[in-house]
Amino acid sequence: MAKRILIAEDDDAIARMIAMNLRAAGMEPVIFPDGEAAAQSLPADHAYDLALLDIMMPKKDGFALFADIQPYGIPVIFLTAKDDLESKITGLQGGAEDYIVKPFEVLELLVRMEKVMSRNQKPADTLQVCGLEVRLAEHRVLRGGQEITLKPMEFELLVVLAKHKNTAISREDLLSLVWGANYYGETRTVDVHIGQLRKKLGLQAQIVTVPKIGYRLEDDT
């Protein structure tokens, strides 16, 4: 899914230049001509991966807009002609991820954006594997909208296999990852639970036994 980027910039030429380069990089820019327009839009739509804010904007400046953005957890980079130390300190101490002074190189902007988004990337709460939807927070597994009931350790075992799909994992590593490093049971425990997963999920062909090692969940989607 393309990264959505909020751009609050009153200079139309700069806003369009940034948006053009973001689209070329596979992102989805959304432009607002002033801080007030951006702030008014947030309650209805705040699904952004990053916000690029000018500071000197009409109606509502970038610092004021930042206060409106913070409750939504959107990381912010200030793009501004204000290169005085006081403005930089205000922006960064206020919680902004970065502060870039105009004029700037587009490549530098893209690199710094990627770093900020990487730092703020939220772990996925749903895994898609072998036609299954594994909802981590809910501890639920669905296929075609129908829930498949798993016992707690069966669910944890599926999660480990799904997160490392197409990779062979030893029985010992599965024991440690699922049951914990202090578990002293036999690796036969893994075999039993693998058998239950294959049966309940219909993954006899996808959960492959790797001789003398362990198991691999194969998924080519």
Contents of the next structure:
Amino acid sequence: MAKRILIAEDDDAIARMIAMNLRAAGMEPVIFPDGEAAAQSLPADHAYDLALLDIMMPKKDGFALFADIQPYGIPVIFLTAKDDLESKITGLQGGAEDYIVKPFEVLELLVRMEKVMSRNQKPADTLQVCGLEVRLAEHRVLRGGQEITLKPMEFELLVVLAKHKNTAISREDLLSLVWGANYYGETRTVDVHIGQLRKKLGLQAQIVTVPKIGYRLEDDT
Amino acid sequence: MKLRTKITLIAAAVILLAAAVSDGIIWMICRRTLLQEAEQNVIHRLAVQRAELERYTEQIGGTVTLPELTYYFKTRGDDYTVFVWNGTVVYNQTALELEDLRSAEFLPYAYSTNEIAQIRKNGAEMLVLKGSAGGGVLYAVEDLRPVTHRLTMLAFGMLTISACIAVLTIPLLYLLTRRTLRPLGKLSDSAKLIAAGAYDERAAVTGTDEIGMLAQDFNTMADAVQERIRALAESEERKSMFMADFSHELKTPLTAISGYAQTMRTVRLSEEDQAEALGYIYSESKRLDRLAKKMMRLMELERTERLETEDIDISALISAACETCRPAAEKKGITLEQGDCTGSLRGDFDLLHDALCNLIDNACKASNAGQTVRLYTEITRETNDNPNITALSEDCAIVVEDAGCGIPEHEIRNLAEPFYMVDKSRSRRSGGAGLGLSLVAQIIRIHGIRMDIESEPDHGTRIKLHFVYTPLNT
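Structure of the form predicted together with the partner chain, please, following the form predicted alone?
Next comes the full complex, this chain leading.
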């Protein structure tokens, strides 16, 4: 089931930009132009997996809206241009899960959202991508019930690509997401593993090389 | 050394010195008196003895012999008299020997034939008056030991009294000095507090003496310092507010631009999404451009002190501003209406046009569809006795009036602050950065025009630009 994300952001451009990225990642964003509209909609519909709140919004600011959201147990990430320490402390002490300062990298936002969601609920056991069934707990990949053997790092790489499907990830980001931030490997390592994945899974067409950036796993389903 | 110790010590020294001097003077006077008394004694004795001796001599018949004299002194002599006759001591009951008397230096005594001397013997001081009588030399002797004793006692007594006075006065002096100087301590405490940052601290010292005056001056100084610090803090705060607001205004479009660019680089987007992303990148960069231009304009205007002026027909100025703003206003369904306009003023047409457009723009943002923004001039004739300057003293105002949401009273004075927006959220929906009114404020400042803002929430706002009216030369 697609994850539903509440976005409360008064700046149209930013709200729609985030929504565009979330939709591409297979999530279902719902945009509110101010805090009051979001707060009023909550009693009727509060089935959200995460809320992204701007702090400076008309009518009701992010901190006030946060108080309305808390009773529903929706994890909250503040998204704001206010990068003074005081606001951060207020946000995080109030129980927000994270605090992202504008301008931010889209991938950073997605990774942080994913971390928050995995902290707050049982992670999905199985990812379905390009006709593959990726069983996370068992570290197994199946196509039509047939298991495909992958090395541990190949499996991790596939998981990262699958989680951010339809989004290009640079070789550097892949290195740090898969091998860890402390791994000083060469980006060649990534290319080699991508090659292995394409061959073993038959995903030559789906794992796309994006020039000057990196790789993207495309899935139209 | 503390001031109170210093003052006490100086005062104590002065007191002791004064006591010593007065003691000395008194002692000298007493000594002289006592010595004069002793002198009177010897004079008296000598006179009595001489008279007695002379009477005796007369009784006998003019000439006396040694036995007669010896007999006389045996019966009539006293303990203070010495009589020497032809070089032999006839009578002497004193401690002095003839040798002592002879070797003594006698000085003539006060308008008489008598001579006087002081003779010291065995530690005793003797006053001796020498005079001739009965054919011999008569000495009257006064022992000065009682005098010396009394003088010693006197000196001792006086020194004791002085010492007692000193012992009593010095602590008293110390306490009084401390009491007098206590306000200085308070003043010093206040100064320390102020130095430590408590700028609202004042010295609680009253009184009209020098310390009181010093405290008053000190408080005046503290007022000045506090005011200066407050002004500095305010300007500092304004600066940091400006920087925070400016960075916020920069970051919002930057977030959108960089976000869409990243999205386009990394995400597979549909045609419509791509078009939308590009559209936003374009419109947000336009917004940055507008912000940069306005900032440049504002900084330029802040530096401008003088400008090229021309006579401007106010009616034409208002028409031009209305024409410029009409398309945007009509898009929002707002009517721009030009009322009675008259007069002229000296100024820079482009700048004033800009200022009016900004005001119209603000009025449109505050209004809802279907409402009207009106521009007109208003003349308030002021009573002036001099008919020659009536025309000039008429106060004229360009009024921009809307019936929109209005401005809460406490917000009005902040309006011209850069980036200030009544709506704290700084909603981008109305499309401003909060620089418009700052620009207007700068433009009218260099024109010497006064701006009045009258507003009532939910009823609308009336902005008046007051200037000196000049009739239009046609």
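Positions refer to the first chain, counted from 1. Since the structure is predicted, the reported quantities are computational estimates derived from the model, not experimental observations. For the two forms, the rigid core is made up of the largest set of C-alpha atoms that agree within 1.5 Å on superposition.
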| query | finding |
| --- | --- |
| D34: Cα shift of 2 Å or greater between these two forms (core-aligned) | no |
| Displaced residue check between these two forms: K102, CA, 2 Å or over, core reference | no |
